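Given next, in structure tokens, is a single chain: the form predicted alone.
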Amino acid sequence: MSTPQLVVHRDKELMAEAAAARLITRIVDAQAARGSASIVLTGGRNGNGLLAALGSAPARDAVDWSRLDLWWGDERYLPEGDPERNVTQARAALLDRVPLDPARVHAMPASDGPYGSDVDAAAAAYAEELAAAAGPGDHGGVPTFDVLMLGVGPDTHVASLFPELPAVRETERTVVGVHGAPKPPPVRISLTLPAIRAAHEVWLLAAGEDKAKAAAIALSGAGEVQAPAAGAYGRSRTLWLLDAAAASELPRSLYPPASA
């Protein structure tokens, strides 16, 4: 378990740009060291904002996009191409504009795919895909992701792990179907906390006043069942990337001055 580090930016636009630059550096370093990189994407306004900033970043072409594996932390169990699906939004924000290897873009199953309405079977299939990509040095049946990004919800949820629901209590499986999510749509697929914690680095993104209380709760020692964001951490680094509004309820001693 790594101790959370905080970086606070002036506003959400600057946060997205800085996070994109940070991610480019991390990907390039991983590709230089190992030949490829493995990243887990998140949806929502902050995840999509980061992808859009990445698409317009001056150093975008430093990444070898053909040697990048992309995974998702969660997905809305909706038909392929639905505008509410995280992968649909990611394609619009970035993925359709860079030369990715389609075989290395690991989207979660859609509700009109081979598993139909059986979200649990779809989740199990994604777990099998992760396990097949894991190497002998990896942990917990998933690849050791270089960076796993998570948006933080106003209720402290991350991925589709909502407070008190069964998915946040899962300790064995790496991917689960989520039923009855309090945020529509109610049926989803999500990585579990054990899968999230296999990542080298976990980055939690929070911007806006509506995220301030969630950040304060998660960073105050709350339990992960009540505040799932508190249970999201990386093997070597846990990084909270916030704007000033999201950090407004944190004690000043907890974070450095705005970095820009």
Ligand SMILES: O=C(O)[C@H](O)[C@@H](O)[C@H](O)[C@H](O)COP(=O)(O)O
Given for the second form:
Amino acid sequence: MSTPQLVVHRDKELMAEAAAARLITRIVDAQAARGSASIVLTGGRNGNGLLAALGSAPARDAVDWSRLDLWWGDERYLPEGDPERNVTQARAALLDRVPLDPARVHAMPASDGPYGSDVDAAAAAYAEELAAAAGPGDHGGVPTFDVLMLGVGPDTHVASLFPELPAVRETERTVVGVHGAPKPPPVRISLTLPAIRAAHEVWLLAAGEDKAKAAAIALSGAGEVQAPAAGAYGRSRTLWLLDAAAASELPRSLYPPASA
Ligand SMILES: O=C(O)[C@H](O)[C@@H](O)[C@H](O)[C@H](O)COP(=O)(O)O
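Moving on from the form predicted alone, please list the structure of the form predicted together with this ligand.
Shown next: the complete complex, the earlier chain at its head.
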């Protein structure tokens, strides 16, 4: 488990631009070292803001888009192309404008696909796809993602792991179907905490006043069942990327940094 590091930006626009620049560097480094990179995208405004910023970042062409694997941390279980699907929003924000290899864009299944309304079967299929991509050096049936990004909800949810619901308690499976999510739509697919924790780096994105309490709770030693964001950490790095509003209620020991 890596101790969270915090980076606080003036506002959400700057946060998105700085995070996009950081992501480009991370992808380029991974591609230089291993030939490819593997990234997990998040739904939500902050994740999509980051993708849009990536699309207009000056260094965007440093990325070899054809050697990038994209996975999702969660998905809203809706028909293919639905505007509320995370993948549809990611395509609109960036993916349709860069030369990705379609075989390496691992969207989660849609509700009008082969599993129909059986979201648990759809989740199991995504777990198999992850397991098939995992190599001998990887842990827990998922590839070691270079960076896994997560938006943070006002209730401290990450991916589709909501406080107290069964999905956040899952310790065996890497992907689960979620029923009765408090944020619409109620039926979703989500990576579990064990799958999230297999990533090298986990980045949590939080911008806006409505995230201030969630960030303070998750970073103050709350339990992961009550505050799922508290259980999201990477093998080598856990990074909270915040804007000033989301950081406004952090305990003084965290922000400004204790060393200041
Ligand atoms: O499908 C979703 O809704 C998400 O993946 C969800 O976990 C999201 O990331 C957070 O709710 C934060 O969303 P915002 O960035 O829009 O606040």
